[in-house]
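A single chain, nothing else alongside it, follows as structure tokens in the form predicted alone.
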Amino acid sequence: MPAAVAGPEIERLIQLLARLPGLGPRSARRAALFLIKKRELIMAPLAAAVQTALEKIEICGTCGNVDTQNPCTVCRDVNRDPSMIVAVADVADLWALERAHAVNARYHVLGGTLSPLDGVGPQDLTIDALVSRAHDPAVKEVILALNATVDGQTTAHYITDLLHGANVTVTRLAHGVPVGGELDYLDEGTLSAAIRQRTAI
């Protein structure tokens, strides 16, 4: 362990920020001096911000999304498309979509994926609340988003086998050649799934 260089305010800030991702104890070192440095210019604003979205944030009791309101911005969205729901394992997969604005439809968080190993079952997902949804007559396709794990895999082949009663298409990302993406690069799974799942030009 590393002796402290600084009081026990500034140690606590940087213990803080090693553990958000990507920050290691040095980089929590660095940021905590930035933020020292610019105090009045960014830690002022971030930590008014922080205690602003601590008594604000609110997780939508439709789709799960973080965010201020309930229901969220994106089930208040009277433009999207009632009849998709894009099924997605946490927030930040439901963020990374919008981001890409790849799908104008309404959103599942499922709040993780089934991994035995881990002890999460079905029970300590909402893959029942996605059921129930699916069931609502204006919606006619479930697109699973899940990442191209064996508990994403996992996850989806069980949420299939349930929505095997709705009447909704049940489909899933393509797998295979990312876009930019080199053959010679690739691994022999992901040039598997993309042989298998090509499509006509």
Contents of the next structure:
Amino acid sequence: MPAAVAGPEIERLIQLLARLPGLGPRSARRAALFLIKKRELIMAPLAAAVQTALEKIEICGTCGNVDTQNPCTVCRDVNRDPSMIVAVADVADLWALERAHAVNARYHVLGGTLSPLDGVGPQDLTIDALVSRAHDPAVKEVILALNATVDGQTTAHYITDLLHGANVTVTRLAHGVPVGGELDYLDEGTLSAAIRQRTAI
Amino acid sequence: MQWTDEGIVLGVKRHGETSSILELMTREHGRHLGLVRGGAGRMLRPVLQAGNLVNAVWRARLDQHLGQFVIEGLNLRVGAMLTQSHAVYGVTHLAALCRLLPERDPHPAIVPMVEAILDHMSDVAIVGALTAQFELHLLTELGFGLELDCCALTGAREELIYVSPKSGRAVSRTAGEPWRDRLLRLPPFLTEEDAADPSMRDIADGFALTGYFLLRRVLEPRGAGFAEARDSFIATLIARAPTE
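Can you now output the form predicted in complex with the partner chain? The one shown was the form predicted alone.
The complete assembly is shown below, putting the previous chain first.
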């Protein structure tokens, strides 16, 4: 095992940076060196921003989004269509849809998908809260924007079954050829789904 | 160590940022796990979906190691099933059932049975019967097989229409009549090869029978229960069945 080349505080910083997604031990070392070199310009504001975010982060009591206020910015936005709820598995999916400006609706973060392999059951997700929100007379449509995986679609069908009693239209995202996708390189499952769900031009 | 085999994907867990740990039900090597480098990438994610048939090459330095899989898709049928509720519940349920088998213990009959079920997934009338038969066979594979060839009380081999919930043995119509309320119903399609096409009631009875023994003899001793997928699968099958 190589001897430590820096004090325990710096080694600890490198260890923690290495846990971030996209960073391994080498890139964490580079990032730590960069922070040390730019102590005043980057490191101090970054530390302050992390501390502030840590103190202020809240999970929205309505939709499960992450924000610094509760209800979150999305739920407070009066310009969003209150008749539509987009159900997503994770906050990352909510952010992806917002980046795409794909829909101007309210959201509901489930907190994952049903997965027997990982021991995730309905009680581990916020499905009950979604069903409760869907029973609001103002809600007319629930869009299930879940992954096109077996777990994602099992969750979608499970929620659809639970929403039978609610007076809402339940829709899901289309499955098929991605933008820029070449048919020759697509897997058979995607091609089969795309053919089944073809639309008239 | 190296072998090549075909297997059905049971599940996949992300490992790090680019790799996955794949769980396969193979023809000759039983339920087997292994690391798939690049398994979380765009190319392999559609292949590594539960229910797909793949060709797997497994390599490891020692037999006890997790090892690495090199995977090639053979029949990526699941993509076409995602819109059918009973199909996704069925795939999830079948994967959960296969997961009851011990790891790396060969069960050569399992993969052909699961393949048959997945191939008939669009035919609601057939898939229910095949799945109930699979659950019955799984009990045997796990060492808890039911004795359904003769009556536990009289030894008769005709008109076996009940099963004792205590012994797991068949009971004939006449011998079981006094206890009919306490006995489980044995539908003919579970025991007779040339039985008539089962009704939805027969299929529901079959699931009640196999579910009872799977729960009592396999799941409860492990402190587990059925995942929601089984109930949802049976409910959607019954809802989609043609009216008799």
